[in-house]
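Take a look at this one chain, the form predicted on its own, written out in structure tokens.
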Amino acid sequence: MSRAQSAILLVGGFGTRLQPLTLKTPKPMLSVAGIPFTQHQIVKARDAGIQEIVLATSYLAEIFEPYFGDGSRFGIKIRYAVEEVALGTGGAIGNAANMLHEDGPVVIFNGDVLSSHDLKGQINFHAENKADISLYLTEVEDARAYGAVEMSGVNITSFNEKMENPPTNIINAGCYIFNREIISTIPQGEVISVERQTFPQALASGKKLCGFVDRSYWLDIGTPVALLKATSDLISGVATSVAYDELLASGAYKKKGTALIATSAKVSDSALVGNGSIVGEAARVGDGAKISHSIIGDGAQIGDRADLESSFIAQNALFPAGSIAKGQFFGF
């Protein structure tokens, strides 16, 4: 069989659960260490191996262009699906899918999950077992909220979306590889869910299903406490991404002690800044500030001695001297 070259990236969520921070600006886009998420993702897929990526865009779509264009400054081939109506993630899929230009399986990626599973491993495990579909899975304390998955061997055998008592503590992580005839069952136009319609009934009809099992870093991005945890664990070390890691080679920022700081801020010597804080491009921060566990956008400006813990401040807003936040949002 041969080995995934295309791979689809599944960003038309509304990303109701990050409001207000996803009024302007679409979840996949919002930014975790330095750069937007969806970047970690496409990264990744180009260090895999995947020569071109379509991005699968609905609520917003007109912001992802303008910043990763046709993908040749991260080496790889970028197009773009835009949904008029949402499809669900099956329905993403299908008619994402028409944009492809190679052949063989299609890697699909959720739009919220920063994980460092071993995708490459998972497009060899996909050849070698001769899967018709391929699942990143991965074990979690608590599998209530998400798809609980049955498993022979590395034989998926049933799957169990969303449920009070999951039969298991292993679950859908959020990375699928499909085969090309899989996808071409998926209907054209129509509201379709991979994980209640085509996991169960490529399952029923006899197709194989096999589940790649990665125990490593693995998060999703899907709420405000969820996102700054993203940030703080790739600036600790406890989460990887290939993207990050290009971000400090490129010297636009720099880590100091346990917080990322964009190398054209200006941040006063008697601020303090730490514990998985970032502070984006031009923004500047005044004498005997503090800020812990916070992302300060680009352009904006910490008034002296302002006191900011969990809370996010707007690109280009003016934190007033002197006021205090603890899990706010501030300028949105």
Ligand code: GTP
Contents of the next structure:
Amino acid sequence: MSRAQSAILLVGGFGTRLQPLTLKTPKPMLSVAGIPFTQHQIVKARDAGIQEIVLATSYLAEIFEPYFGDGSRFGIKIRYAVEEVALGTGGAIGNAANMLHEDGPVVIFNGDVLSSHDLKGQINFHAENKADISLYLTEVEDARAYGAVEMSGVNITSFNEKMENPPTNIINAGCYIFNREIISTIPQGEVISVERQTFPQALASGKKLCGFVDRSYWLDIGTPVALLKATSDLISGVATSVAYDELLASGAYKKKGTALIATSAKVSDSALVGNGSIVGEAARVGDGAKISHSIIGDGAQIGDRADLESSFIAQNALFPAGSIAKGQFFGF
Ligand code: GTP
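Having gone through the form predicted on its own, I am curious about the other one (the form predicted together with the ligand); can you provide its structure?
Now the complete complex, all chains and molecules, led by this one.
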């Protein structure tokens, strides 16, 4: 069986749990460690040998293309499938697949998972097991909010989507590989959930669904707390990303202690910035300011003696001198 060279990135959700951050910016375009989250996934795909990727967009679809263009800047071909009405995760896959040029299996990414999982290993695993669908699985302490699976050897035997008493702690970690025949069974133009419809239906019709269990770093970035954690984990090295390494190598950002500061930002020598914080491009941080575990958007200005903890400051916002924010969103 041929190895996957194509991918679809699901980036069309509303990101309601991240409001107000997602009112003007779709979740996958929110900054994580200095670059849009999607960039971490695109570079990961390229590094695993993927040559073309279709972004399945819907909510705020127009925000993606001006940044990613045709993908040449990232060494991969990028195209955009737009759903006028969001088609759900399964409908999005059926729609986006029409824009792929290469044949062979397709890697599908949820657009909100930061992981160190071995994607190349999963691509090989899919081919070697002659799977119809293979899913990257991970283990969590509490599987209630996720889709838990049961397995026999490498074969998945049941799906249990978001339930009170999941039978296992092994969950769908949001990266799957589909053979083309499976994608062609997804009805066009209908709202379909891959988790609730496509997977269970494929299993019921006797298809081979295999689980690739990888317990390395995994994080669903879908809440504000998780988004802050993603940035601080990348800065501290708990999580890894080739795109982040490339950003540091470009010189656009520098690590300073436990913070990441844009080279074009101006931070007072008497300010304390740390604990997984990031100061965006051309931002300013005044004298005596304290910034912990917070994201300062590009062009934002933080006044003297301001005190920020676990907070988000919007691009170009002016946060007044002497003000305090704990767990807040400012300027969105
Ligand atoms: P919440 O509203 O906070 O749950 O976030 P979300 O809208 O992103 O939903 P969820 O986390 O369940 O979505 C998982 C992934 O699928 C995300 O990357 C979404 O962008 C994507 N997604 C969800 N629904 C659709 C859809 O209808 N179309 C497309 N193209 N992508 C979708």
